[in-house]
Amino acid sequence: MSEKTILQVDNVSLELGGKRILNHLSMDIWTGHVHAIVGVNGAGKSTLASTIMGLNGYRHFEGDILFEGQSIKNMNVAERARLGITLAWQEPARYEGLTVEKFILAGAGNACSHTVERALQTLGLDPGKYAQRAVDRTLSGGERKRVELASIVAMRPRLVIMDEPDSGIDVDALNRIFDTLKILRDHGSTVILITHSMTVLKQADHAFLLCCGNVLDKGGIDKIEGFFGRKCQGCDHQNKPDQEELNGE
């Protein structure tokens, strides 16, 4: 039985500053799965995430991107978001003067305060302590990341792209995020994890290994984990991972 594809990246090439970052890259993202896009720093992972989301500076590329069979190449960020595509940033934004509750409600449509409470609790945040706090510098990076993911849980998007979800957070928060992945999948969301961490990679159902802007290999987690550990470790590429990256630390 073949898997249903929700997102198709079709022969995409992108240049930034005169340098080709994505190089005839193609991949199919299956509906209802947690996928990992893994590779060393500089492999093109975050660039691909930005291109899928349609961020400024990443919309002029060769090839095409299809969401549920429809080209989104000429759509802006807002149009892609309305289709149900969202991006969780590696470094979440700050919003001076906006409370956590209003931030979550802004993306959740017809949600109510109970939705906010449930979403915060899912990420291990006490609604009584966090709902009326501002989404600004008074929150740590890890807290802002969890607030952002709480908003995504409340939103229930069709496709979630998480850029380096383990960046700047402690072990407890990371475990909460891993639990959230299962909740999103159970609610019908498809998830893409952008990572160079073995620990994050192991949370996925399927993975793509990127190198120099193209897919070097794809398949099950054991296969990609082994390839990344053996091949990338011995590679003389300038962006090869160090031992801590390979161990997921």
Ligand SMILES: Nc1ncnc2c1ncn2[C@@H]1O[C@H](COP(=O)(O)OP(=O)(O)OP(=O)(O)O)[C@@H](O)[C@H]1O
Contents of the next structure:
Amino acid sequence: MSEKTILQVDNVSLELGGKRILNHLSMDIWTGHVHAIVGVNGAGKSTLASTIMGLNGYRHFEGDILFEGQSIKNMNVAERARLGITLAWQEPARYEGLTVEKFILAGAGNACSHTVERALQTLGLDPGKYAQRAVDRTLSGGERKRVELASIVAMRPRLVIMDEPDSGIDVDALNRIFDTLKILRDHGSTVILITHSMTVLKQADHAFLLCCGNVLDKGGIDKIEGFFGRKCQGCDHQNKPDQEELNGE
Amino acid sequence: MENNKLIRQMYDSLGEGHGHEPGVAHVEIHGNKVLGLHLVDGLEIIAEEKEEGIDATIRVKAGIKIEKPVKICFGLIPETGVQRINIKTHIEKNASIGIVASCTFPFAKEILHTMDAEIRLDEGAEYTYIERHVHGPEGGVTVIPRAKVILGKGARFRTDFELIKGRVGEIDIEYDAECHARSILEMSARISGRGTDKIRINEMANLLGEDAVAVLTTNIAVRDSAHARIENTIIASAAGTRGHVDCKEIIQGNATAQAIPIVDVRHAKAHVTHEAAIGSVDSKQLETLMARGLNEDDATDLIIEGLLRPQY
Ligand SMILES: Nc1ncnc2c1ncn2[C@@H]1O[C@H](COP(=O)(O)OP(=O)(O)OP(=O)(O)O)[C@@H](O)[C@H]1O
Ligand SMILES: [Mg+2]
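Which structure goes with the form predicted together with this ligand, now that we have seen the form predicted on its own?
In what comes next, the whole complex appears, and the chain from above leads the way.
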């Protein structure tokens, strides 16, 4: 396989509150591909996202994370972002008074208001209605998620981690998220897509199945979907999956 | 001639042109001199020059709605001086007006500006008072506004205080409102302090009449060794009264801040809430912007800019 690896998570272990949340986790992320990460609640998906982004509290871990072969372990969030890594939060922050336009422009380098318009339109948000609104409590949960994704589109990242972009999103907006994925793909962005939705999972090229902070399985979408659907939901093995079940598939 | 030059200097310092749209009432007061006074139908403003300032009355007659916001420009162009303003405002029954008051002291080194206001809104009256300040680059000014507001039945009063340019120096605001049945009071202030600035805000809403509503909002950012003390009170003593006291203060460096929301509820059918948050910038807000490539300082500035953004 001659795919180029953009991000390599190498044997990462991380503890939070005295509990091991990521456990010798390794994965290779290929340039230009869309990778899904699935796993039950509490599997460690958001923790992995925070660790790759280098958020406060997720900087001390064993193992290493390499971006294009270079360790980013000692870089802060902004430094990683400047390499082109970004994160769309599962529950995005809200800002009193900061307009949607300014929020989107903040990450978009020398972009202009035209960039903002296009990004909002991609997510199905009318720029006339939304650009001057504040990214505050007055936006609904779904609107806030879409503004978050619009800011990602405007940023044109090299690698984006989207943490459950579909949660709290209606069917119509879901199609906009698919458009977003397509645009990111066209820009050559690499995507890590964390999701619980089988519909969203199908948009990916490959998937990783996480369980208790480790990669339980990886590969084609059908294979992961099948296993996740049949075995994970309702499973009480919690990272000690029955080898027979795993092998038996 | 001299007057026109001062008027121009005052508007220049505000970053505004000096032309006025037709139909806009405007008043210019420099120190104790009334330099300009242009009224519109239904609006009465009388200003009397005193030794260190002026005594003024503003009256909007019953039922009159002043369409376009009235501009009042107070100020002192010299580096030192005193300006004392006493204003009695009376908005009669079902009348409405908006005033944008600009207070400009662009070269201030040692200026004292006091404002004593008595504001009376009769039944169903509406009044929006927006106060914008321009101070010297080093502050150099002590601003002491005092207001006693009476809101009649169903009246609505909104006030908004904002420093748009220069440094605070010292600001000491005390507003006191008496709110009768079904009236609505909204008072907000957004101020950023640095250096040795001092900010003190003391707002009080006394909800006396049934279903009266008050919202007191203060957003402050202080850095260096600036200090802010916000003490906002809502007293609710009638059925159906509702209120909210909201205070956000972001502090950086050696700055200090206090927030003392007082909620005094004297009726079982009243409902008053408060929220006070003091500290550094929220880490999730910060990290989101950093994850888009902003450094920590720029991200912090953007968050504070939003917090201080005018609402009206
Ligand atoms: N600061 C912390 N201290 C202790 N435990 C934590 C902390 N943060 C997260 N955890 C635990 O780590 C585990 C993984 O959490 P994480 O948020 O990564 O899960 P997730 O896979 O994203 O789940 P979900 O699908 O619900 O979003 C959970 O059991 C959670 O309770
Ligand atoms: Mg999660």
